[in-house]
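Quick heads-up: it's one chain on its own, the form predicted alone, in structure tokens.
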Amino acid sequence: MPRPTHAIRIHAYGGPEVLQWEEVEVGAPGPGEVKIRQHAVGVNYLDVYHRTGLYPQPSFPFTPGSEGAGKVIEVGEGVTDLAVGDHVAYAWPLGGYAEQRLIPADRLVKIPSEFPYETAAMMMLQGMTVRYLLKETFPVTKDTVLLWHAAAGGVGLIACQWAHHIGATIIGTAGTDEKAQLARVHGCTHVINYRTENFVERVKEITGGRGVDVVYDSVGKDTFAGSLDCLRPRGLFVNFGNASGPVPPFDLGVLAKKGSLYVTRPTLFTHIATRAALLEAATDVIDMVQLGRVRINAGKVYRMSEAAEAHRALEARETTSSIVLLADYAARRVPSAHRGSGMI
């Protein structure tokens, strides 16, 4: 008999405890779809927003997870550019916390067969996020001075390396001296421990009172007001996450008073909505990793069935780098002492 396949399913919004490991049936792929056996999936704060209902889903139960990597095991009608055995990765649609899944073929990107699944699973959503933020939302150059909150997180460490390669001046924030040092060794020019220093005052000190050209903020409510005070006149505030909660409603007149500032709330998914845009973005990320300009580091590694533990660590801000879930059959090759440690 074939081995049963499992997935994390959510039957009601709530804390990490709602992440239930259940046996599921995965049917045959329909037209334009493929079935993949997943080896690794990335864990992102976006998954927390789905789990809690901040980003509501159309129905229950649903499987969270927005990036992963694995091997094609079945191809549906009309799929011509993928074949059984291809190694693939993706960043959308939802359904990643699963040993097997169906997915539209046009959302998949082929990866080199020698490319580690764990690396591919962690780089798709986070890497392409960094790419659009640095290349499209605000085109960063060697003359740019930027502020990046949560610089030691998974997205932050990729951003530090990418912006360092461009030659920009990067001011990062982190919550501990250890995280600050991690951001520094990944290319961050200046790092502020926001628990012991006032990040607004330090930014003004570092920039000689000028302020930064752009703030990249995935924290949200707790950093919004201070971030505006870090910007130069006509600077740009980019909110791309809500780790501390959503930015509350505010008077647009504040932007005028603080120097004709700009504010935007972009998402990755509008930047990779077409097949052509997806392939362009993914190719840039793969090239940066293969050329060694960006290293993708796993902060902690868990079995897929341990997703609740991964979410607890993420929300407690116990993690640095990226978090990866390995399918339980793939995790067997990881020594138990290394799980949860980031050692793959």
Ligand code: NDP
Given for the second form:
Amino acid sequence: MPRPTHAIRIHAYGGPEVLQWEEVEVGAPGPGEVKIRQHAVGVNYLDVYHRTGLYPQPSFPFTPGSEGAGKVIEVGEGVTDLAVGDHVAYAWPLGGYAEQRLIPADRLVKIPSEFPYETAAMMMLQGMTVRYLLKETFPVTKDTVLLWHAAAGGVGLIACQWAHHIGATIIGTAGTDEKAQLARVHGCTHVINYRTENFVERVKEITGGRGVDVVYDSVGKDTFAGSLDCLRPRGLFVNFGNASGPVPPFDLGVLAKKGSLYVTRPTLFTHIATRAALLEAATDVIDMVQLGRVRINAGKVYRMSEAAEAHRALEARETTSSIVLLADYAARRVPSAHRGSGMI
Ligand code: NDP
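The structure above corresponds to the form predicted alone; please give the structure of the form predicted in complex with this ligand next.
Now the full complex is given, and it begins with the chain already shown.
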């Protein structure tokens, strides 16, 4: 009989309280699958959309979480390139908030054994997102002037460092002066507190009236109209998230009036759909971290069973940087200095 383990499960859409820590049984891996014992899983705003039903799921109960890292403990039939004991990480599919899980082997990436699980768990989804946004959605160069909203968040701080490494001019926005300062030390050239300043006026001022080449907007509803006004003629508006709610339907004619603008709404999963694309993206991210060009810091660390508290803080805009949940056996290794106030 397999020993029961624990996972967060959702039985109905709702607030953070629907994240229930329950005993579950994880069966043996099927053909092409492996079973992993997870040490750390990343918390992403995406998980909030799954929990609330903004991105609906096919059935209940389900386990949220799209990013994690751990050790292979069982290998299914036909899996030849992974073995028990390998350290692995992933960014999809759902099922992350769990001590153990089954996952298709072709969605896993091997990570160097000296690489901390916590780092791997926080960098896969957010790091590969930044990579495609800066390399593929708009090929950012040292001559690019870009605007990045929520620059002090998990994706935001990785983006600031990556774009700074490229040499681009980065205008970041953030909700408090402390967050603005954090974005600045992570590479932002200019930072705007968009709760106290008019970000459109400030962008015009900073760019001498020209506007930016590209706006990366994951805030959505609240920043959409202003973001279009920050673009130079024929600039690109990239909406890649909905932290304040989805962008409502709009008249395409607006794009003509504001200067023949381009708009796109990309998602990571299209960019890592094939095994080759996943490996290329993950390798780039691992390299950036190993070379020290991007540092992945946990703004908050929680036990996996405390996922509800992590969601509450994320939605209340109390967090900066990435958030990680640790399995109990991994949490016990965290220094006592980090215990309390969301740091275990
Ligand atoms: P963040 O750490 O960036 O948290 C969200 C931030 O958004 C908040 O901290 C807050 O920063 C800002 N915000 C502005 N308005 C609101 C609001 N009304 N409610 C809550 N937050 C608000 O989250 P992640 O790093 O996990 O994700 C960032 C975004 O990237 C998300 O929208 C996510 O969906 C998106 N994403 C998209 C992907 C894709 O491929 N399309 C893949 C991965 C992530 P502040 O206080 O500074 O305003």
